[in-house]
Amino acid sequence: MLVTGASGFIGRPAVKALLARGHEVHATCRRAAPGDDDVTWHVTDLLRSGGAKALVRDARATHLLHLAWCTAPGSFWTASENIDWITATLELLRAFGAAGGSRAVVAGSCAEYRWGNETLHEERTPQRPATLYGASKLATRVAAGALCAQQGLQLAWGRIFHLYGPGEDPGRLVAAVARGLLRGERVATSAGLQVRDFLHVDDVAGALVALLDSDVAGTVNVASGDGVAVRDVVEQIALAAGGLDRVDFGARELPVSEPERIVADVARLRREVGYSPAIPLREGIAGTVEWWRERLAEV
């Protein structure tokens, strides 16, 4: 199994899940390789010309889990680097197929859909992204589907929704609220009435690995299937961290374009892939807050 973006937020638990299933794992990182004797690390930059060919030649993998993309909180929605990743992903898939690879799973996004009040379904929901990030993911999905069909490479596309968990970027919602409250600060949030589909990063990784290990092709939503108001999530963080009285709900205004509801239909994930989330939201939030408590105590 070859995993790109393996040192990232989803990559770390994905590698762990693959090892737990007994797979030989080759993994990529852009800088110094982590000290892990169970994994063969490849230091590479997929945005560099020729990087993909060298990687697949050295790894000689049969299966590919492609997670690498630009993900800096906030800026990734509009970053011009999204365009570079379209080309890099297609080059990787082309090289992987030419080298004899048999199956690939690529991380997509719920941002590929037209956001509305309906539950988002892989087949029935229109694909009409509102951001450069979403448009780039969708463009890659369309081109990758044609390319892989032409090469005889089996492709599955995991559309990831809202994730959280230990190790996430401090600028993301759960981490930002937890860190602020644990430091004794006041935290400004929106009214929190928007409904989102949250899934712990270990479950996101587990779902993608299960998808890679299956023979399911096409697009699969990777989510919990349960909608929860952002306010409820923030309150759970505050209960675990202490300081509900220091959360200023409504102090931040949401952009007019912010959708009221983003929730996935997860029938394919559960019935065809055979994966159901293992970590309840309350338990996952509590564990994430505790992880940040330990990190902040080390500073």
Second form
2 protein chains.
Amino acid sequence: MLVTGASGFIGRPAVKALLARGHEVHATCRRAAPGDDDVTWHVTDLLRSGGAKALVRDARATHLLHLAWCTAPGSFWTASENIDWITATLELLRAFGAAGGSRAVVAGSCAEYRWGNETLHEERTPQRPATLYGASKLATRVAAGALCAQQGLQLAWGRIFHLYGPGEDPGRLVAAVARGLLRGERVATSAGLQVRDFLHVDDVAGALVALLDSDVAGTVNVASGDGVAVRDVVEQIALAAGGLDRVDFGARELPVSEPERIVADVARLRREVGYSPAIPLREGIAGTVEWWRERLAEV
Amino acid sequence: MLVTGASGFIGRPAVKALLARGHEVHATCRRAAPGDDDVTWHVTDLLRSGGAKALVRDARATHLLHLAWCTAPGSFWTASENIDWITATLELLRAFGAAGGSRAVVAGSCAEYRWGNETLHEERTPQRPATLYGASKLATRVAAGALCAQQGLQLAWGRIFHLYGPGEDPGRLVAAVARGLLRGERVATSAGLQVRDFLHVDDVAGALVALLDSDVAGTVNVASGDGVAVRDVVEQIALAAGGLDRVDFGARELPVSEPERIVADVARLRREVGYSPAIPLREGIAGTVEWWRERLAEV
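Same protein, different condition: the form predicted alone was shown, now please give the form predicted in complex with another copy of the chain.
Once more the chain from above appears, this time first in line as the rest of the complex follows.
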């Protein structure tokens, strides 16, 4: 098994899940490799031309889980680096197919859909991304589908929705609120009436690994299937961290581009892949707050 | 005006049409430039990294007509070079936008649609390409739409249907039948019951140039809007070239992937762009046969 972006937010639990299933893991990271003896690390920059070819030749894996992409909070929606990741991803799939790889799972995004109020379904929902990030993921999906079909490489595409958990970038919602409250600060949020589909990062990783181990092809939503108002998520964070009175709901404007509801249809993930999330939201949030409490205490 | 692929089948009449409208034309070609004094030629390989940046810097154009792509008859449907053209096209649009370009027209394809029996419409017809070529064009369309929107670069996407005319690659239908019959050979074709939408290459070029000169944004079908059975086209070629009795209809199997009907809805082209084809099929075919007759006589 070859995992790209393996030192990232989803990559770390994905590697753990693969090891737990008894797989041999080759993993990529851009800078110095984490000191993990169970994993063969490949330090590589996939954005550099030729990087993919050398990587697949060295790793000689049959299965690929491609998570690497630009993810800097906020800026990733519009970063022109998204365009480079289209190229890098197609280059990687081409090299992997040419080297005899048999199956690939790539991280897609709910941002590929036209966001509306209906529950987002792999086949039925129109794909009309509102952002360069979503368009770049979808463009990659379109080209990769035809490329892999032609190469005889099985492709599954996991459309990831909202996620949270230990190790999240401090610039993202759950981490930002948890850290702020734990530090005794005031926290400004939107009114939080928008409904999102949150899944713990360990479940995101678990679902992607289950998908990789399955023979399901095509697009699969990776999500909980449950809509929850962002306000409720913030309240659950405050329940664990304390300081609900320090949350200023409505102090931040929600960008007009943010839709009211982004919730996944998860029938494919549950029935075809056979994956059901293990971590309920309340428990996942409490664990995440605990993780941040320990980290902040260390400083 | 900057035109890529300017020495190609559509590129040559497109350059002529731009000159006829009084535009200054910068044109690219991969090898030695044709000796055309009215045009500033740039010999460049857009598949080479950095090529696009140098090109837009040298040309300093406000408008871009991007026609370059891999087009070798037969093999272009599956060539992995299609993937390279996704990258090259996005790279070119990125460089053109960064250099202050204001409007781009890119050559798309009817192969981006799900081919069915309904008339293919820019908005209503689902986009489900059956080939790597179609998928690569569509992937580029998806990413380019978001990229250009973000850069403030106006983008129009001309989806080209079937075309024919002087200078066509001898491996393609009309040219192959015309040359074969003119040489007195027997010509093997399919039964020819499939219906296609044929447009003379001068009209394809004229439509793209009209689109470039307009302020219409988004996708526009570039086609005649008239469905004609391939058998009728072959018969019209034979009418001009002689030798209908030397056509073996049905001697070739039509690949099962070939749909019964590929016909465009052309309301956008006619009403919004204001372009109506000038060359009726019968006249266009006769002129094309004449063109081949002269070329073959020269040899």
